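The chain below stands alone and is given in C-alpha cells; this is the form predicted on its own.
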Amino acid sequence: MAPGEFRLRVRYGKIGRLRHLSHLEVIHAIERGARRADLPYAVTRGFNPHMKLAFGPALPVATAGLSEYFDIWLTRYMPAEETLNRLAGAMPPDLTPVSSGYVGDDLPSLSAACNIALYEMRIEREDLDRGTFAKALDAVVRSGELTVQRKGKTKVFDLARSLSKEPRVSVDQTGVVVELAVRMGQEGSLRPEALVGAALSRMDAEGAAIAVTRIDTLIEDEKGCARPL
C-alpha cells in the first residue's frame, strides 16, 4: 500500500436481474458507483492509470452472490459507515454493498485468500423426488471424480479434493435445495451445477432449471478449518 492510502474492503450482493452480469460488467458498475459516490479513490501508476480496485473470485454469469467482496484503495481516510452509505446510494439495488471496513496491507489479496465457496442450488422441477435425487448425488460423489466438458475442453475433477464437505440435500416450499462447499484455486474450481447436473442425468431428469447462488466465500487454513473473511 502506498503511503497515504487506505484499503477498504466492501461486501456486496449480486442478485436479481444483475446476476446475469459478467465479471467485467460488475467491475465497471462498481467503478461507476465509486465515482458517483465521490469517494477519494486511488489510481494505479503507469501508462494506463485506473481506479485501484481488487476483487474476489469471479462469479459465473447467471450465478447470484450474497457475500461478494472487493477492495478499494482511498487517498484519505473516511469513516467506513460513510463510505458504505455513499456507495449504497450510488449503486443499483441488485448490486448493493452491505458492509465495509478497513483492512491492513499485510493481508493477502482477495483472490488468493478466498479458497472455499458455499453454494445453494434450487432445482426447479415439480416431479423431482428428494430421496431419489439425494441417492443419485451421493452416487456421483462416491464415484470419486467428475468429467466436465466446457468450451471444447475436458477436465476431470477429483471430488474428494474439489468438495470440502459432503453435499446437503433438503426440501422447502420451492422444491429441492442442494448446499455445496467447493474448493477454489489457480487450477480452477468445480462448477456446482455440473455436479447437480450429473446427478440429474443419472435419474434421466436432464433439463431441470437450476438456480445457483454463492452464499459466501471463506478462507480454509492448512488444517482444513474454514472461516469468514
Second form
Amino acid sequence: MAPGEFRLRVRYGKIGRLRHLSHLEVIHAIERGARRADLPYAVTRGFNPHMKLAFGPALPVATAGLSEYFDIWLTRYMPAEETLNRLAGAMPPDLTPVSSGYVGDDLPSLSAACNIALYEMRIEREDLDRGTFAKALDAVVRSGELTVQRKGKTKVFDLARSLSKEPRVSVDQTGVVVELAVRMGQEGSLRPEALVGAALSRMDAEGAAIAVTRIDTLIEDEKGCARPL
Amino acid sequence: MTSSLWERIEPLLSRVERPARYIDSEWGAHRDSDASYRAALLYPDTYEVGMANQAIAILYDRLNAVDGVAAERVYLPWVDMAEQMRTQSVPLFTLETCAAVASCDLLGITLPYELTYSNILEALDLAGIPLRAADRSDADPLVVGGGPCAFNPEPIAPFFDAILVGEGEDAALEIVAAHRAAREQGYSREATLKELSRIPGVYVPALYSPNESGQGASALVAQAGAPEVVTKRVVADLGAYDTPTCPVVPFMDVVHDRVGVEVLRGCTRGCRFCQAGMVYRPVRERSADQIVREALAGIRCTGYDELSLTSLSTTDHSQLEEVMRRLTRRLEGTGISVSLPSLRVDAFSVSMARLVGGGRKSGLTFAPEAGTQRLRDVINKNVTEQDLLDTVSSAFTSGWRRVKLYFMIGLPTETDEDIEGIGRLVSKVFRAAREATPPQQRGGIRVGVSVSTFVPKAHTPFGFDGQISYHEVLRRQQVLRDSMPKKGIDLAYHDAQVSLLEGVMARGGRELADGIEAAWRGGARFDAWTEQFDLGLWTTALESVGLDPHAIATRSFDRGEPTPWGHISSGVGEGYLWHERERAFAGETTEDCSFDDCTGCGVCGDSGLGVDIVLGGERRGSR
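Form predicted on its own done, so how does the form predicted in complex with its partner chain look?
Up next: the whole complex, starting with the chain shown before.
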C-alpha cells in the first residue's frame, strides 16, 4: 500500500440468482460496482493500471455466500457508512454490501487470513429422514477420511483436520439442513457437498440437489475465531 | 424477478456450462412485468456473443422508452442447455421477466451473419413458434428480422413475417406502433402484415412470389399493393439519436466487454468488396461534444474500465484528434482506457493509437487486404506498400512489437502472383519492423497474418461475380502457405469449408430455405463455432432438397439478369455498382466522397434517400 491510501474492508453477500456466478464474475461485478459508486479507488502502477482490490477465499459457482469479503484501497478517506451507501446503490440486488470498515495496513491478506468457512446445506429431497441421514453422515465422519475425485484428480481429506467441529443436522420446513465448519488452507479445502454427497450415497440417495450457502467466513488464530470485520 | 418458468429453469443451471448466460439480474437491465406489449429481442447466438451487439442495445433502449412496451433480451441457449430445456419441456425464455418467447407480442431477430441461420430455426423451435411464417396463427408473435443479412434476406425469408432493411432507430418503433394499432383494430395476421408492408424499409416476404419471366431486377415480384422495391431505412442525422449510455452490463466475460460509443456510421472509402461500405452509406458523424459527453456518461453508468469508439472506420472521424485529447485528459489516473476498433494504414492512426493505449501496447491491426498494388487498385483499397511500411515503422518506433495484418484471397482478377505478393509484403513488413526495433528487443517481434476467403456480397460491385470454387480456394491457400515467410510470422487462414457455406448463404435465393430447414433438422446449429460446424451435414441437407452448394456459391449474374436480392435496395444504384465493377477490372481507383467530389452512388440528395454526408468538423479535402 502506498502512503496516504486507506484500506477499506467490505462484507457482502452473493445470494439468489447470483450464486450462479463464478468468482471471476463476482470480481468483475464488484470492480464495476465500485466505479459506478464513484469510490475514490486507488489504481496500481505499471503498464496495465487497475483498481487495487483483493478478495477473500473464492466461492464456487452455485454456492451462495452471506459473509464474503473484499478489501479496496482508497486514495482519500470517506466515512465507511458513505462507502456502504454508495456501493449499495451501485450493485445488483443479489450482490449486496452488508457492512464496511477500515482495517490496518499491516493485516495479512484476506485470502491468507480466512481459514474457517461455515456452511449451511439444504438437501432438496422430501423423503429424506433426518435420523437416517445423520447416522450416515456420522459414519462418514467417523471413518476419518474422505476421498474426492475432481477433474480427474483424486484427493484424500483427513476429516479430523478438515472439519473444525462436528457437523450439525437439523430439519426445518424445507427439509434436512446440515451445518459444517470447514478449514480452508493452501493445499485445497474440502467441498462441503462432497461430504454430504458421501453420506447420501451410503444411504443410496445420491443425486439429491444440495443448496449450499457459506454463512460465515472466519479467521481462527491462537486467540480464537473472529470475523474479518 | 421470479416467475413460474424460472423455477423450472433454475434446477437446470447446475447441469450446464456457464450458468451466468441464463440468470439475468445484470446492472442496466429493464424489467417491466406490467407492460401491455412485450417485444423479445433475440440475438441468434450465445449470450457472450450477442451481448456485444450494439443494434440490440439501441433497440432495447428505444423500445423500453415507449409507454406500455417492454423489450427483453433473448439469446440462444448453448447445446447443453437446449438439451436440458427440451428434456424438461422448458420453452425459450426472455431474460428480464423470464417470459416464454411464444407469449410475447413480437420476436425481433437480428441477422448478423449468414452462419447463424440454423440458430434462428433452433430458437423458433425451442420457443414453440412454427418455423414458417405461413404456418403461424394470430396467437403467435410477429417474427421480424433485421440487420446486415437483411440485404439478401431470401434464404431465410419464409421464416419471417417481416424483415426490416436498414437502420432501426425509427423503423422499429413504427413497426411496434403499427402492430399495436392493428391489434386494437382486431386485424387478422394477413391484414397486419399488409399494414406493415406500408412502412418504408419493411419487407414482408409473403407478399412476393417467384418471378417466372426471367426479366427484371429480381428473382421475386411484388404482389399488388406491396412495394416493387424495398429501400433501406436510414437516419439522416445520427447526432439526433442518443447512444445507449446505460446498456446492460454483463457478469460473464463477453465479446467486446466495454462501453461503446458509435462515433460515425457509414463509410465511403468505396472498397469494392465491402458490403458494409456500400449499404451503410452515407457517412454520418456524431460531433466531438456529443461523443465526449456520451462516453463519459457511459463509463459513469456502467462502471466499465474500457471505452471503445466504434464505427466502420473510426480514424476517419473529422474530429477524432480532439475527441481523443479530451477523453485521455478526462480519464487520466482512473485506469480506464479507450480503444479504437479499426485503424487505417496511415501515420495518423498510429498517432491516435499512441494516445489511447497509455502504457499498453498489445498489438495493432491493419488491413491491406491484397498483396500487390495492382489488386489493391482493383478492389479500391487506397493503400500503398509504402503507406503500410511507413505505418509499421512508425508503430514499432513507438514501441509496439506486434502487428496483425488482414488479407483476402479469391478477390476478382486475383492471380498466383497476387497471392505470392502477400508473402513478399509480409517479409517487407517484418523487415521494416526489425529496422524500427532496438536490436535487443527484436526477438519479441510478431507479425500475425490472417487471410480470409472473399465472399462476394449482394449490393457491392463484386456481388455479380461468383465465389471461386472450393477446390480453387484450397489450391490458393497452398500457394499462400508456400510463399509465406516462417520466422516471426503467425499465419492463420479461414476454413475453406466455412467460406463455401458463407458463399452459399450470401448468394442464394429463397430456394435455400428448404435446405436450411433440412440442415437444422439434421442437427446443424452454432455453425459459426468451429467445434459445431459440419459441412458434410449441410451438403447432405442441401442435396436432399435438390440444391448444389457449389453451384450456388460460384454463380455469376449478367447485367440485366435478375438477382435474388434485386427487390431490395440499399440506395446505391445498380448502374453505379456495374460502373465500379468496370473501373475495377480496368484497375482504376475511385476517391472517397467524404473527402472529394460526389461519386454518384445514388444515396444522397432528393433523387436518392434524401440524406447527405454529415461531418462533425471540417470537410477534410483530398489527402
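All figures in this text were calculated on a predicted structure; none of them were measured in a lab. Definition used throughout: the rigid core is the maximal C-alpha set that superposes within 1.5 Å between two forms. Positions refer to the first chain, counted from 1.
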Task: Core-referenced Cα shift (Å), Glu222, between these two forms - done: 3.5
